[in-house]
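Here's a solo chain for you in structure tokens, the form predicted on its own.
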Amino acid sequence: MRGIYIVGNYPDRESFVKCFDAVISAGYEFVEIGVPFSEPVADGPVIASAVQEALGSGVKAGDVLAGLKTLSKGKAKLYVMTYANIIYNYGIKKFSDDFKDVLSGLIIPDVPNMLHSYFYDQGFEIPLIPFVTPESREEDIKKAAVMQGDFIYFIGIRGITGGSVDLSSPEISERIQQIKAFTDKKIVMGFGIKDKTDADKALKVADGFVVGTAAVKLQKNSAEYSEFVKSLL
């Protein structure tokens, strides 16, 4: 499964929609929009700047979920990343009855695994896709094994997005496999892969990778951008 993270809306609709096709063409399986929210505590300096810029240009998080429906993704998945209180906003259960039919799936990094049953009791029907880090306990790995969502989200480095991973760590293998032990879901890894270097290496160890700050670094050029795209694969 690989993937790209794009900041919705950002620099403004016409460009996301460039860097969206350039995704979808070059034969991602998945993409992940992140959804502006004003306080991104799980994002590094890149993508917390390119949603202060969003969020300053007047992008609303309501037109970027009602964007979501005009996007024609082809085969690939979409996800989407977005911080509770939008959610919380939006209404639970009315963003669920909304984008059910349009999302394989919600990544909401300020929502600890352990909470997810909260949305469901709500009437949630969006799989979350549950996150392991590498100080993740045996036992919540288990947990997290047999969550709703297609995959598990690999956090691969200790900290905020943007910064660098080693790929060739031992630990990361180990981790990885005792994941694996656990569950037949698939295991993606994000933050921190930057280039073809990196992806290869994470597809190595993993099912699939999701790369973000080096791809919202050129955002803002959306030839750069589909390049940079292809270059990963």
Given for the second form:
Amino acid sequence: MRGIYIVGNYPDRESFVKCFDAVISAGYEFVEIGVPFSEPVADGPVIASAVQEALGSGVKAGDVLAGLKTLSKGKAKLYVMTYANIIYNYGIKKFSDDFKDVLSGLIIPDVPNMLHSYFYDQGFEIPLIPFVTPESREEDIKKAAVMQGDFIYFIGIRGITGGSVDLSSPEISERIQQIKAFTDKKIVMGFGIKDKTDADKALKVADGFVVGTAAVKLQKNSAEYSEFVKSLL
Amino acid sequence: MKGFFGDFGGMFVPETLVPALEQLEREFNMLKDDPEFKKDLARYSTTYIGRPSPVYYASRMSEEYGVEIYLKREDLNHTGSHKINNTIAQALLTRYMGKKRIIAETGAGQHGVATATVAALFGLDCTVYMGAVDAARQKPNVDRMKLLGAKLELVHDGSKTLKDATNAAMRDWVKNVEDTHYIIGSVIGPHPFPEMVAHFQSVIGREARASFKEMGFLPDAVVACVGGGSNAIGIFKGFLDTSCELYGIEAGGLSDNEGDHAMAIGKGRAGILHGCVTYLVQTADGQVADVHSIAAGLDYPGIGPEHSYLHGTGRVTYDKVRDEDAVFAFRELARREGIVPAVESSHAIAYVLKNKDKFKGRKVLINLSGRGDKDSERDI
Ligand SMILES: Cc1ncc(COP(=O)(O)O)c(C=O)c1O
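Structure of the form predicted in complex with the partner chain (previous: the form predicted on its own):
Then the entire complex follows, led off by the chain already shown.
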């Protein structure tokens, strides 16, 4: 499961759609659309400033969401990555009703696994993707293994997006083996993957990867962007 | 659900922080009634902070306004505000948890100074995040933090105020959670912070209640300013079970227009920020809106979740005071009583002065959450 994170409607709707199409035609299995939120506490400087810039130039979360329905995603799965307040503000049940046919899942960095029930209890039907991090305890991993969502998001580094990850570290492969012992779900590595070498290494230890920061850096230049996303596969 | 006050609260944080928050919850629940911990905390409270703080009858103001005005003197605490009550307690907790580094966010700088102070006291490494705009308007506190040996990280994101400092501190915590404790400075953030900080600040209300008991009567009303709401919850806890009217005063800023005020309850609606569901000043699109207050410590788009809950129950009345009225009260208390209040606390005082007809002849207790040395250099 190889995927790319794209900041929705950044720098503008047209450029965003070009980048989106580039990811689809390159043949990725999934796309994560970032819906801008003004307080991106789990994001590093590159994504945080792209989001600030988008909001500053008038990008609306509501427009990004409305636009999801018009994207031609081919065979790829679509996920939304955003912060809890965006969904809360939209209306938890309403969001689910409006997008359950479009989205395969939702990644919310400020909703920990134990609070997924807060959404499901209010009638949310789109799967929330569980996280495993370097801090996760065995009991956390066991719980994540049986949660909804068609993959587990494995965060390979301590910290926020844009850090660098040591994909050869034994800690990472041990962790992934530990998760595999409890689940048949796919394990997708996020955070810190920036080039083909990293991507290949990630696929050796996990079942997939998602690239964020390194791609967002190029989002303003759709030609370069297109080359970059092809180069990773 | 755990960590909720009715519909508000929770633990909306990155998964990475969950083990640390659960550890904190466990240690807090264990230590808060532990005789050793309580003895330690009591000793630092008396010998270091200078507690108990007195309740002072402001006779000249009272005569002028026709209201019996009592002030709970948190301004007399070491470091100049109520913030030290919480930081000493959390620094002790940090020591019990075996962590070596503390971080904090600060708006007015009072919480930053209080955190830098306890770091020096306990030999902990300390980093304080502060918005660049706040650092410029609270320079005396910036200098104090440096003098105390804290690393100061100026934040240039967003509105360069308290919410941005909080974002930066959260990011630091996510990266360094193994050896770092984040001393949140108000009754905000993920569970267990709102409950824990309220517990450590409830000493204000307990002491005030004891002072009134000695005087042989209760106040008719208790008034406190609300940024995140820690000084307000702290004093309210002493009177929730009485018939006293309780008032929490938000920063009305310049006007009711978006960007001109910081009224989370007055002009906001429920949302999720910095770890909890609570009232939030936000745009129609769900973005956190810019807020403004002349008081850096009130310049925050959210409010503690317990306040959102208390608003819903009607037990506490939330209202506003504008910048100019706070400045008037700031000067008025200085001239009539020889006390320079923090511009944050001046909001609570101003509410009573502005509503003197409502409070006529009644006994009103105002929480003087801090002193105004930090503000007296400013042109207000
Ligand atoms: C003197 C003083 N009062 C009040 C506040 C507001 O905080 P809270 O509402 O948490 O008491 C601050 C915050 O910096 C402060 O410095």
